[in-house]
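We begin with a single chain expressed as structure tokens, specifically the form predicted alone.
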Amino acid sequence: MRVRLDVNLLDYLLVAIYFATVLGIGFAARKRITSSLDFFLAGRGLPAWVTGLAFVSANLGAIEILGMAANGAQYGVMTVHYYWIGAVPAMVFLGIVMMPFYYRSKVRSVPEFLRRRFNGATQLLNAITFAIAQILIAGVNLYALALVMEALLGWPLPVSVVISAVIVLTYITLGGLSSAIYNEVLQFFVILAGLIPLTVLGLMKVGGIGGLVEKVRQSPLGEGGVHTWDGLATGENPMQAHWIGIVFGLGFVLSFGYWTTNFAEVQRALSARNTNAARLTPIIAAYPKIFIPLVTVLPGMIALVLFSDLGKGQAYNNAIPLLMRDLLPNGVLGIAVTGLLASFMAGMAANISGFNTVFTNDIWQAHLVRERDDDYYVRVGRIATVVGVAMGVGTAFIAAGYSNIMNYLQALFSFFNAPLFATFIIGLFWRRMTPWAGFWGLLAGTIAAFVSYILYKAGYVDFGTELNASFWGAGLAFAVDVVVSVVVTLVTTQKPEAELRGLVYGLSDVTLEDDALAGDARWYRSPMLLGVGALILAAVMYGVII
């Protein structure tokens, strides 16, 4: 069912100003590009607050805005598990434990770290699967952009896709990661400016929090729609999920697999100015992440009680657009539309900047064309950006086949991120793990996730819901990866310890200089202190609505 908004000249003007600003940042960032390090990692010179906001904004794309609102409408308050157990602990773990290995090894990407820890075959396998995943996820963001432009602004779908793609393509090609990151900081505030009024007006419409809770109880979700942990022991809840799937599948495998190994996110931390800033990046991001459900999940629940056809004749993905149509006056509507466009562009920019870096460094330079000058690889990166956006246009129509794009995204994460996390975490803490164990474990885990999903879709196994199928598929992928990695390790040769220094826990690289800056020892720059604070805050939020 189509959703149309009554936009006027003021709304269009706000959108146009935003697009002009985004392109202006791209042209300004181009002047700072003098090397491949500048293009792919912003010269490793950005402060923690910039990279932290970029880190959370890069994830605040279609996955968050349309996907989490759709989940809020479909599953109720249980959706907050994606944030408080499915994001914050992993983000803190990345900052405290893993970023020192990433940053101080001076790698340019996650696949490059895998090459140094394991071998070139493992690097290539991860680079290929990552590149495929980023193109598919970029397609989700493009599809969401096109939905907004077509359904809300009246632009035809093909035109919407092309215009959106060209804008993202322009500022990434011009300014590389610097352009993406500074735009992501801007987009973070634009997104909030659009979603906060929508949430406030929605709550006023349903009688505040108390009114919303009562109306959700009377909806098809029932009592389960307003609780986070009730029914998880029996599977009698809107998600039909078991606590094992939530805690192990989502809270451990999918969450840690995404946040600690997804280069589209890690890349933001790698652009920080020193090790401490890199460690603080995901931890700073964890604080706004805790409160994002208030402007994503909450509007989804509001839409559920306001629109009786949601999930029937109307796709769950339309929860936010429907609220915008019925609640926002002109001017505020323009800000909200701009916020949606900003969120989708931030998400796609993260995908494409990650894709061009991995394709250039870990596929083209590492395995196809070696030992060329720096300018050559910057050109390859720009060409990869064009190709990546073009392929993203094609994959946008795959996402169109899903009523809830979050289900599609979680399936992709179970395929690609869950087995990678298993390989990575074993290799980080078990120095005995061999190079070929890394390759075969990663391959076996990826295949296991695909097989699990195919069996579910074919009806051979019943996980209840597609989302729950992703949780169990992720757990299976992790377990298979671990078993295969151990078995292969027992029959193959490990790397010498000298080659593992700085890459595994307990073997530090003594040749590295301390890169601490003045002020890093202050309490408010302590990754450990701020990380523990984020965990406590997430637990408190659970206590508020348990």
Second form
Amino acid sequence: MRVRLDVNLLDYLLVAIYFATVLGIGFAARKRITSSLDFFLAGRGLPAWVTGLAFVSANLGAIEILGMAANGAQYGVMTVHYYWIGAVPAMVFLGIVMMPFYYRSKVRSVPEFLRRRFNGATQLLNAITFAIAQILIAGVNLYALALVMEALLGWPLPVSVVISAVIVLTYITLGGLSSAIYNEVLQFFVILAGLIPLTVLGLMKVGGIGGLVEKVRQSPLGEGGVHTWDGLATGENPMQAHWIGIVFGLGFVLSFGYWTTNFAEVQRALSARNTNAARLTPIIAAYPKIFIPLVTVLPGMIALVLFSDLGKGQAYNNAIPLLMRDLLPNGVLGIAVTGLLASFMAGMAANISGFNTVFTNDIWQAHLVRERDDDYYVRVGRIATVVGVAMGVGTAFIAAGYSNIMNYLQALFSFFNAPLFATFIIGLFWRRMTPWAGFWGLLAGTIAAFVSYILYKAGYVDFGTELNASFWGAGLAFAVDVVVSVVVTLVTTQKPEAELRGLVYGLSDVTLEDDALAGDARWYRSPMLLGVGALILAAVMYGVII
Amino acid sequence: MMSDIRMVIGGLFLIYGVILIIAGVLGSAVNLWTGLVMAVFGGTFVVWARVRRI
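Could the form predicted in complex with its partner chain be shown next, to go alongside the form predicted alone?
Up next: the whole complex, starting with the chain shown before.
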């Protein structure tokens, strides 16, 4: 069933002002680009609060928002596992443990780190899988947004695909990563400006938190809808999940894989101005991340209570659009529509800027056309952006066959990120691991995830729900990667220690200067303190909703 | 450059805030309240950018 919003001139005015601002940022950023470092890593000059907000925003795509609200309506409050155990610990780990290796080695990308630690083959393998994944995810994003815009505003599908693609294309080709990041920061606030009034009005309508809890208990979800850890030992909960799946599948393999090795995220931290700011990037991001379920999962649950046909005649993904239609007056409605458009662009811009960097740096420059001047690679980056967006448009329609887009993305992440994380973590802490162990481990892990997902899809194995399938697929990929890496290490030669300095734990690079800035020693800039603070806060939030 | 993005965020929210306040006075209270909050938020960013320049 369709949800059509009653937008008027005022709403369109607000949307238009936003687009004008976004394009303005692209033109302003263009003036500052003088080198490839400017284009791909924003000149490594951004403060931590900017990169931190961009880090959250890069993950706050329209699919994420609509999908998490859909999960909120379908599974209830236990959807917060995606945030509090499925994101925060990994983000803190990235900042405290892994970021010094990434940032201080001065690599431009995750695949480049793999080349330094292992070899060119590992770099190329990861670069190609990453590039394909980014294009697919950009396509999913684009298709989802086009569907939403067609339903909500009545724009024909091709029109919204083309308009959105052209806008993202324009500001990234002009301003590179700087304009992507600055737009992400802006988008972060606009998204909140749209979602907060929606949530507040929704809560008022259902009689506050108390009224909501009461009504969710009477809904089809029942008591399970208002608990996070209840019934996880037996699988008797709305997600039919087991705590082992939640803790090790979601909390460890999926989330550490995604947050610590996904270059579209890590790139935001690499553009920070020094090591401390890079380490703070994911940690600063963890704080808003803890509270984002308040404007995604919570409205999803409100929608469940207010619209009794949700999940029956009405798709769960319509939770937020339904609330927008019924609760927001013209004006704030325009802000919310802008926020949805903005959140879509945040996701797509992250995919495309990650893609153009990896394509240019790790495929083109590293393996095809070497030793050209810097301007040449900036040009290649701009062309890669155009081609990437065009392919995203082309692949947008792959997404059409899937009912719940979130699961489709989860499946993709488990293909590419879980084995990558295994390779990373062994490579960082086991200096004997050999270059070819990196390559074969990663290849075997990726294939294992693929095969398990295809077997599940073809019906040969039964994991219960799609969600459990991605947990198990990721876990299997991780295990296969570990086993193959260890076995290959035992039969191949390792890298000389001199080449591993600064890339593995326990072998620091003594030639590197300390890049700390005045004020980095203050407590509010301590990655350890703020990181532990985020973990405690996430645990306290679980204490509030057991 | 850092001050630029604060001015952009602040400026956009001030404009949005003013538009919503006008729409709120003419019509819905939801617009008025949201507009007020957005204008204050935008103003804070503009002041921050002015006071602590980089």
